[in-house]
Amino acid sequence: MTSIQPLRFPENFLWGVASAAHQNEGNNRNNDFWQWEQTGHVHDGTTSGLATDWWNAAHRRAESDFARAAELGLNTLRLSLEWSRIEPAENRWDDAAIDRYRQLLGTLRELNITPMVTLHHFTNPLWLAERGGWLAADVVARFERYTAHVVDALGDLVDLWCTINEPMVYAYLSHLVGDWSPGRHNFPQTFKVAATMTLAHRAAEQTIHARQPHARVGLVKNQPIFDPLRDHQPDKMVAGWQETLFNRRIFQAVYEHRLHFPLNFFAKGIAAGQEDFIGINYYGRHTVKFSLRAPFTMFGEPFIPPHAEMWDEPWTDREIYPHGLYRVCMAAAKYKKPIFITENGLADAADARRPRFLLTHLAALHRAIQAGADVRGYYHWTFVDNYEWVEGWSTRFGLIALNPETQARTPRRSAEMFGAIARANAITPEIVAEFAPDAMDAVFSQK
């Protein structure tokens, strides 16, 4: 063991957890992620409630969450900010929702954590949501003035801006297989969603920058990998159908500056901006195949491959897959810009993957950079277990274990283990042997 060489990351790597406003704030009532759940689309039956119970000041559970993560060593956490309460109502702005955002930024200052925020995570204010969402006329306008009210209420506090989470996964499931509000199943809807978003995006960059010249702006995107099945025409068509209608076109719109089909259907051109970063969210691999009966995946049908290490309920057909990690990063390395790992984790209520997990994951981004893909950050979702958007309770992310009625916290060995790599700065052979020894050789393996 002694020979093994420990794997450093670079100097001044942040580490952290990421989190978001609706699954952690709790009694968001005034946005249509609420509204969905109490109408019996979530798969346990169960509603969010208080979640980690963030917002109530009096509880002061945000701030005993934010020092856990101090006494680990993590030095960032990425938060998002809820439109519904900062603007509850069309042109009404709530000045205790922006001093509560206020407190809770302060806080993470204070603890020399450095905050990244996401100005918009999946949740919609209901009035918006009333007027079409982001299918209204005027969605852009309305995010560029949210945009500009928060920036100049909080810009001291925060430099490091995402402006959208997952644009194509929000369109993708509330306007396509209907799982999100507001359970739509229309393709060109789709993309006209994921346009408006890109050009949200744009609108949103240009006025942070104009507002703070030096802040740090970019967007979040999730990327899984889709591979073929076969080296056979129709399996390699219809993953390439994926991963261009799913990653790249998102990529091109925002840091090529141009729109291919379809988005192009749906909005005139994109203006160059200046994006300082990209936030990638990566969870795995998909293996597929063509099959007529799977016109909502492009044809794409998924495939379990013998041997491979697949995800539990409810999400069965995504493959544990390290490796991805280093194949999403040495393709984001072509734009030549930072690259943070805005999200990765495994739902595991038992730890028992987990361990191994983050280190085979970590070791991949280790492998990335090393070949020259300038990451700057690695966000695990997430701290504390979450609600997880319409699965509920019932998958649990945490490096923290949430009781949610007693919100009694129960940290997990991987809290341990994560806080132990980030005081390092690396993944050392003692830490592998500590918690997942038979993670050994694949995470000190090269290949």
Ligand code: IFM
Contents of the next structure:
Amino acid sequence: MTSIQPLRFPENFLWGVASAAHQNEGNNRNNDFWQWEQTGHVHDGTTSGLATDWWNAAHRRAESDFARAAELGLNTLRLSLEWSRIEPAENRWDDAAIDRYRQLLGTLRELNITPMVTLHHFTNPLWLAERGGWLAADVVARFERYTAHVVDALGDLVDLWCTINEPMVYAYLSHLVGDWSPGRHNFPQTFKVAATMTLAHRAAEQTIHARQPHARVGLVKNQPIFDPLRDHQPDKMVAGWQETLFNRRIFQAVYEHRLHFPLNFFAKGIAAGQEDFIGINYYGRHTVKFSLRAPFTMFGEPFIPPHAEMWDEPWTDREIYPHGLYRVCMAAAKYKKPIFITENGLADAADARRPRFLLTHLAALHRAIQAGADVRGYYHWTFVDNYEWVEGWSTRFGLIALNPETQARTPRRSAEMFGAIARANAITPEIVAEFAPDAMDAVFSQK
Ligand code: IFM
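I would like to compare: after the form predicted on its own, may I see the structure of the form predicted together with the ligand?
Every component of the complex follows; first up is the chain already shown.
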């Protein structure tokens, strides 16, 4: 074993966990997802309730979770701000909400944990939803005004900003699949929302940089891998369409300043800007074959390849595919910008597959760094089990298990392992031997 060299990460690498306001804070009653939960749209019938109870200052649950993250050796934490708390009615600003965010961010700073802060993570204030949400004519201006308010109020505590989380996922689930509010099935609107969010990202990026020139700003994009089942033209064509529409269009708009979403004649272009990093969320691979039965997925029907290791319900068409993390980093590297893996994780309540998942994905990330990708940090999704949108409490992504009724926390073994990796700034053979010995070859074979 001594001959195996540890996989060392670059100096000052950021090791952290990612979270989102609605999934963690609790009692976020003033946004469209809360309303969606109360009206029977969550598959297991649960509601977010107290979530992980990070909002209630008296309970100090966020504070003690942050302290636990610091004890593990993590040096960064990604959270999001809840627009509907900060601007509960149009153009009315809540100072108490800002004060609570100042407490949370101040606590992270005291613990030497660098906060990464997302401005929009899926939820919209009810006042905005009521006037059309991301289809409202003035949504970009409203988002820009909210951004300015937040940067003025919190800019002394934050200099690492994500504007919008996963615009394509939001547009797709809310306006095409209809699983999320407002529950539409409309192709042109889907692309309009995606294009508008891209423009809102640009407006927010410029607003932040104008107020805080030294800030680092980026967009967070969920980048699945779409591969064809067979090496034949129809399968390659549909995988290519999915890759283009789901992944490439946003990158082209943001990093190449070419805005061309289908069916969107309104969007004339996007200004050049200054992205300081590329935020990538990576969860796995979809293998597709051509099928006329699948018009909503660009005629790409999911196919489960034999021998592939798939996710559990409800994401059974998603493959656990660590090498995909290498591929998405190398594809993003062409833009010659720093990269953060802003999310990566697995729903696994038993923590049976997570240690290996984490190790093999981090090994793939290490390979990408060796091959030249400028990756600056990795955020695991997530720290404490949180509310998983329309899956409710039935899927568990946390390094720490949560009982939402009692709020009791029980660390999973993966928490200990992730902490050991962060403290070593490396994957060592000893860590692999202790937590997932069967992953030894996969981690160190450098394939
Ligand atoms: O929980 C979500 C998160 O809000 C956005 N990215 C994917 C996660 C897991 O599904």
